[in-house]
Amino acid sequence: MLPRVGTVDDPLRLAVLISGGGSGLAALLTHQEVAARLHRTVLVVADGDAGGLEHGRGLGIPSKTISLPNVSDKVEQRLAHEALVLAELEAAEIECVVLSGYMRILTPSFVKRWKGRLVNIHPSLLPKYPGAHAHRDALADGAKVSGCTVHLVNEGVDSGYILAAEEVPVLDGDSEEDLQERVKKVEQILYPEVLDQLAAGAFSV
């Protein structure tokens, strides 16, 4: 099921999860406020103390950490620490879940509930180069061209329905950080462009 359609004077409610800087929800926040949207970010979450969330403070965005619970088993470590993420999701009335830069794969039945309205941008041009060292790779394969793909996820790894792709560049002599932030400057273009999209119902899957 995908979100509904959201229209400027009731925007698609979406919640922003992160790992690190934040660099992709600054610049969708930036968008969001630079023009009548069909969608608002009203919830920040980071896993841990994640520089990003000041980008969401600044604003006055509740943007909070949700630390991983301290339960021995890995298993139920992450069940209890999704629990918490979805409470929050639930309690700000969240449409869609936006993941930037977020670190955590994901449990199937995490995936599940919120399948259609759970959206991620990778850095390669998938199937290609999929999980968590794609500019490694698109390297070692002597790739000339990568970029990023904006996809629906589901309970794979990298594999759900492809929104929208954007070719970046690889150039020679390039290192994983040189082919890193070329590709970001895409990412941070292309991805609030997607959820325009989204969020005008532009998508049938």
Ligand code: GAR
Second form
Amino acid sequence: MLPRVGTVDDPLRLAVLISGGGSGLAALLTHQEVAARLHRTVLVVADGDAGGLEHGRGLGIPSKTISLPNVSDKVEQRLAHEALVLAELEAAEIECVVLSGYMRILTPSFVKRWKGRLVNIHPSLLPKYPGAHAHRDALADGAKVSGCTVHLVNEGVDSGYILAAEEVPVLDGDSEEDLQERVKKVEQILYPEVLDQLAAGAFSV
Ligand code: GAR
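Return the structure block for the form predicted together with the named molecule; the form predicted alone was the one displayed.
The next block holds the full complex; its first chain is the one shown before.
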């Protein structure tokens, strides 16, 4: 559960984790800029040289790359990386972690630490097409409808409690990119709205 309900005077402190261009981050930042909200983004973290960091930097929000440390054992490397991320989250007094195109699967220990305060958006109607290739999988399956899902993160892959979902049509002849762009447009509206509700205490899970 969230530690508290956000207020306009003291909005919930969000960190947004990204891996790519950050169109979802940009939409969230605009949402937070245009009106008083119950949440605000105070930290952006990327796991590499993500273009989306510029959206945070442009608004003066600390926006950092935390690369995978140079550790040969993959398990140790993952844990060491998460420890670095966790240190940044704690230093920034983060209350809720928002995954927005963050393409790493988090370890059970990290998930446990943030349980109820760790949110993801996935570009399909879960439980259909979990994982890193949702659009490819939807097209290969001949789906006529796809969409996006906002969910709390649990120890599984895209299997946590669903907060909201919205359908998006799949059109004849769609490429992966066509479908991705159509879904992103819906994500950019849905995710900020769900975060408004979450920060207001609307979900009692
Ligand atoms: C978004 O469509 C998001 O749903 C997806 O990555 C895209 C990020 O776009 N996330 C996943 O696939 C997570 N498994 P963006 O970098 O332009 O915001």
